[in-house]
Amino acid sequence: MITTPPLTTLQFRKALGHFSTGVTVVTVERAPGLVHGMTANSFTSVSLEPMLILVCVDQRAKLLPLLEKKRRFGVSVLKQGQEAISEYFAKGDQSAEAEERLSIRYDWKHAGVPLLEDTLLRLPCSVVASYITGDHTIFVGEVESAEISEGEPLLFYRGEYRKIAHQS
């Protein structure tokens, strides 16, 4: 009998990189008028009735305690050309100076839910459930509304940003 060696976390991560995803930024108000965000590609729809989505947040992420406390968050789907914004929110350190340099602006029309301006899609959400599993917490959010803009999505595949290729 031939046995295969156990899968390592690095091999698992590389294997899952073969699934292309969109790129989102999850945002939470950390203090009045101040935002903390996190780049996430672990985002998906869950239900149409009620309208639910989910995001997965690493147990070590700075966003986790904010999301647990505030129970409201925004999801902004990035579009082509927003790689620098994705990279910025993938880092733990965030500052007003860096956001100004990257021209990051927030839309606050949904009370207490900051959403990134100039993105493909913006979803203000309320947490309806959370589940700790493995090294992440899965947050299920009820979508309050959807704001859709023109553009093409920023994609991530095999550790790189990609674009949609239109067939002729």
Ligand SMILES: Cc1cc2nc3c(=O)[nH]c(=O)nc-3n(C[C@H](O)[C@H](O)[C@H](O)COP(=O)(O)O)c2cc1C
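Positions refer to the first chain, counted from 1. Residues that one form lacks are left out of the comparison. For clarity, a rigid core is taken as the largest C-alpha set superposing within 1.5 Å between two forms. Quantities reported herein were computed from a predicted structural model and do not represent experimental measurements. Compared with the form predicted together with the ligand:
- Core superposition between these two forms reveals a single run of 3 or more residues with every CA shifted by 2 angstroms or more: 1-5.
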Given for the second form:
Amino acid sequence: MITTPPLTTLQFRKALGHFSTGVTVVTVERAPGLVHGMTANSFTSVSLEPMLILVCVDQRAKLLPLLEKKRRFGVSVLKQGQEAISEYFAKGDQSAEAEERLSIRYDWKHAGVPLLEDTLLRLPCSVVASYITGDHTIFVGEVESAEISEGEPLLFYRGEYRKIAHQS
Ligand SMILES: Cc1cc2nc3c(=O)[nH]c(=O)nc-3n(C[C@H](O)[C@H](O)[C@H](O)COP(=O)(O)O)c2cc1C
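Output block for the form predicted together with the ligand, input the form predicted on its own:
Okay, now the whole complex, with that chain kicking things off.
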């Protein structure tokens, strides 16, 4: 299908949905021992030396002022079967009760950087640059360490969660 110009925001969004991604949760310590998380699939690796990643955050996201203030954050890559966790962190309301229900647990090994336990990959990061562009801000993070676990990734394609199919 070819869309006729000018492209609408909805068409643009649908078109870009054809690029499949993984799903991450970006976490910040919003108050001592308390976490705010946001589901993000704009996560990308940027540089090997230094080790940099980026994530694009909507100007309206609650996460944005927290990232600007705290300058450290965690990226946790979700596993297959963690759709409910992705949906939870894509909604505004976060509570200890809901997290208990979803068995969400935080790993606080890295001082001031919460990470989600039982995820495929966990990266504690510090903000080294940010660029306001359009309706998002690009945050570039330097990766401090990486913890990898066994499992398969949760995928996101055309607005739906998918899983990897292995060639037989
Ligand atoms: C699969 C998926 C990927 C998303 N990726 C992003 C993203 O990369 N950047 C972003 O700003 N919002 C993204 N969102 C939307 C946010 O998770 C959602 O708007 C969230 O409520 C905003 O976070 P807040 O609670 O900090 O305001 C995504 C949502 C889903 C379901």
